[in-house]
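We begin with a single chain expressed as structure tokens, specifically the form predicted alone.
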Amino acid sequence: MYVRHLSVSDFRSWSAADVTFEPGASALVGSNGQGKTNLVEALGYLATLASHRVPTDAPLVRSGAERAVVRAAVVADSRELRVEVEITPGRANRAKLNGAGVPRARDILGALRVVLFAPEDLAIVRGDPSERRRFLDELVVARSPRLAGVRADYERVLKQRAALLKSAGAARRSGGGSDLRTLDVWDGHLAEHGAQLLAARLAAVQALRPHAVAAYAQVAPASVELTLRYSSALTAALPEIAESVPDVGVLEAALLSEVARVRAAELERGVNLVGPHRDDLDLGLGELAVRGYASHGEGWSVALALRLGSYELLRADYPRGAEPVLVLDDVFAELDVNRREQLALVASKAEQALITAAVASDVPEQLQGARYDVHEGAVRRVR
């Protein structure tokens, strides 16, 4: 897969924006805040509906503009489709398949692959549990598109079933009394939803775990192994959860258990206190967590080895052809020699890879493919 055509208009910094790409590596080069990032931020999110730098679209639109347009032309296994999506604050996305409008935004999920690199993943080893939830999430999402709808439909119930517990909770400290028979509802569909998005994680993280293993081991030889293990309320009523995939009835069942267990407790609180919204991708080094333990080159060995292993293993679950892009977004001059090595040895091997640097002499020799030239709200093939 590769991106043959992609144009902005009104998204962050570009007024308007074309550029031609070919499949191989490309670089786009230029001082920081000439747009460089904006443009395969703008790709990142063709592929997954969201940036990699800001958790809302409002900043995506430019300054003065009702709304963003992102096209793009995408090859895979000899056949192009053109994706289109149009961001407008506080209203839901519009897009289209070649040409044609879909119904919902999230039916152009899966048309563009891509696993993008960015200094913002160091996030995902150091930050809160919600950043590895969300990494997780875009894998699982990037493997089965369909499971866009599913994190959606959960997302859902635990805004309706929060305002539910709120109500109850309130009425019952009142004084007063509340029929729960509509939570009971809402707790199965909890249990139905959470139970397919974490059987998916699961997946996910298994399949994941020899390749980002293997990318560690590549980017950092001298440290112990990196372990991935993940972590849920229900490790207590199914041990074998942090190794091994149960059955999605087993896992809406036990999901159904333990909200009933922590019912009192949520209906005190007001808030969903079970469900994968709650869990987290344990990382260690050793025996030691990599979050409060790892040093910052460390750090950056694990997020890119996620990175690497999330590449490898789209990459296994495609053919060749429909591969994912990778994208490099002003990494490599964070990177030591080692690191920027193994880094550039995988991106050469890539049908198509993308990387932004401030200067030439960031970009590694076996990635001087294409480049373009992205200064003063223009961007210019000079290779």
The other form holds:
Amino acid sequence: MYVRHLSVSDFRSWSAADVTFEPGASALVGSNGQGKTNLVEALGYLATLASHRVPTDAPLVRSGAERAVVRAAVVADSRELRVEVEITPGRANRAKLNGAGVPRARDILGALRVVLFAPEDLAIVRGDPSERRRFLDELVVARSPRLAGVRADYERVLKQRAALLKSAGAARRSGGGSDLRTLDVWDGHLAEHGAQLLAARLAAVQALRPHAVAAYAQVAPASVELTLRYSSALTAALPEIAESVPDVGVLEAALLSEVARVRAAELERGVNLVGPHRDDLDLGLGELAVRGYASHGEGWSVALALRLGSYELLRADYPRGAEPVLVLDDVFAELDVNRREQLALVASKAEQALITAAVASDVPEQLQGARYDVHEGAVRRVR
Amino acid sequence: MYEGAVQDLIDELGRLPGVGPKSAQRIAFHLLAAESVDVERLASTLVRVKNEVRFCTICGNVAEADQCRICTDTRRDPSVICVVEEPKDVVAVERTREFRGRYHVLGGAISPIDGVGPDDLRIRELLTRLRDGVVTELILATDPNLEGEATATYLARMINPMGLTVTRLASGLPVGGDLEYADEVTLGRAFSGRRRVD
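Right, and the form predicted together with its partner chain of this protein, after the form predicted alone?
Okay, now the whole complex, with that chain kicking things off.
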């Protein structure tokens, strides 16, 4: 698929912008602070309903404005679809497909598919486990939008259960009888929704593994092999999850028994100690963990391999004509010559690749397609 | 900002659920322009609702007397109880004219975030009603969301050992709808709850 047209209003620094794109590689070039990244961020938002730069929506709305609107015309298999989302911080987003409102904003997920690689992605490798969970969940939802609902329900269960653990724990400490009767019910909900999310994540890791390993070998041919391993509290009880995806029912039963095992500790601390929200994706180079041992350059290579691997995976997953748009935000300046070439090779094969760069010379030779100057609040096509 | 009573009225109306500042202003000026009789009737109804309406001692539905009309209606089947969250759910089920049993209004759903546990709902009253052996079936008609499901599961686990038939309302496709417009969760549930066609 490709984005034929993007327009934003009151998004970040833009009061209004209108850009028409073509398939193939396009570069948005402009000095720092001109709003290049804001434009591709808007595209990423349409695809995932989240920004790759900030966890909340407030910074996305131009200061002084009440709401931001992002619209795009997406062509998939020569059929055009118009997608629109209205972002109002503190309220639910409103979304439209072909001009008609949809009941929930997440119903537009899948209309536009984007794989975005940005400097922030170094956090997947170096940051907290939550960054890697977010990376995995994004991939899970991109593969199957239904999981967005499962994830939302799971998070709601966690909140309800945490509230119950806190009040029950407090009641127990103050000597009163604690109310544990409803905890069993929430345990059941946690296991039910958690097992679905867990199964989807395990499947995503196993599908991603060959693509990411191949991408890493391409980007860093001299290095040892990249390893990916999903790490969960269930690994002790179900060692097979390292290599295969057990039935959802099996995972649900395992989660239930694990939750029962740690109940005393949960009541003591008032937090949910077991479930996919505590899991991690262990990344390694040979025997060593990437986090802590890898150099800055190796870290970058791993982040790049994860994104390129995701791109290849989604391309293989989706039907022809629905392959995702590849967005490369300000990344060429960070890479050495070899990695640049490898990335350019993949990007040049994409149906559409959108690249942002501060200076035109950062964009590799193979990707010299259309070029847009982004300067003083205007986007002008120069080639 | 308006002066005195008008602004007070707008503020009061604005506190009602579903009424924003614009609607509040519109209602306030509508009342200002209306006949005194009409406004007085509204005012006295508001006062009456607070003073006279009570909750049925049996089912917890809104009632004008000690017991509501459904609980005192001898034509209704006393062996089936439909458990709902709010009085407005009773009205919704009544509109179907399909259900001829009696109701039990819980007054909400289990939600630890809002500090609502089983003791804050009318569950003890429900258990008392079940004890006399007249009731044989319990229909759980709580909302099909996370909290409603949790409440239903909790009740089912507690009441099943008592030997009653406990059922849950089916969830699935809306009548007159199109399959293609159903969301995945609803469609998924409709699949798992499918029936044999004879």
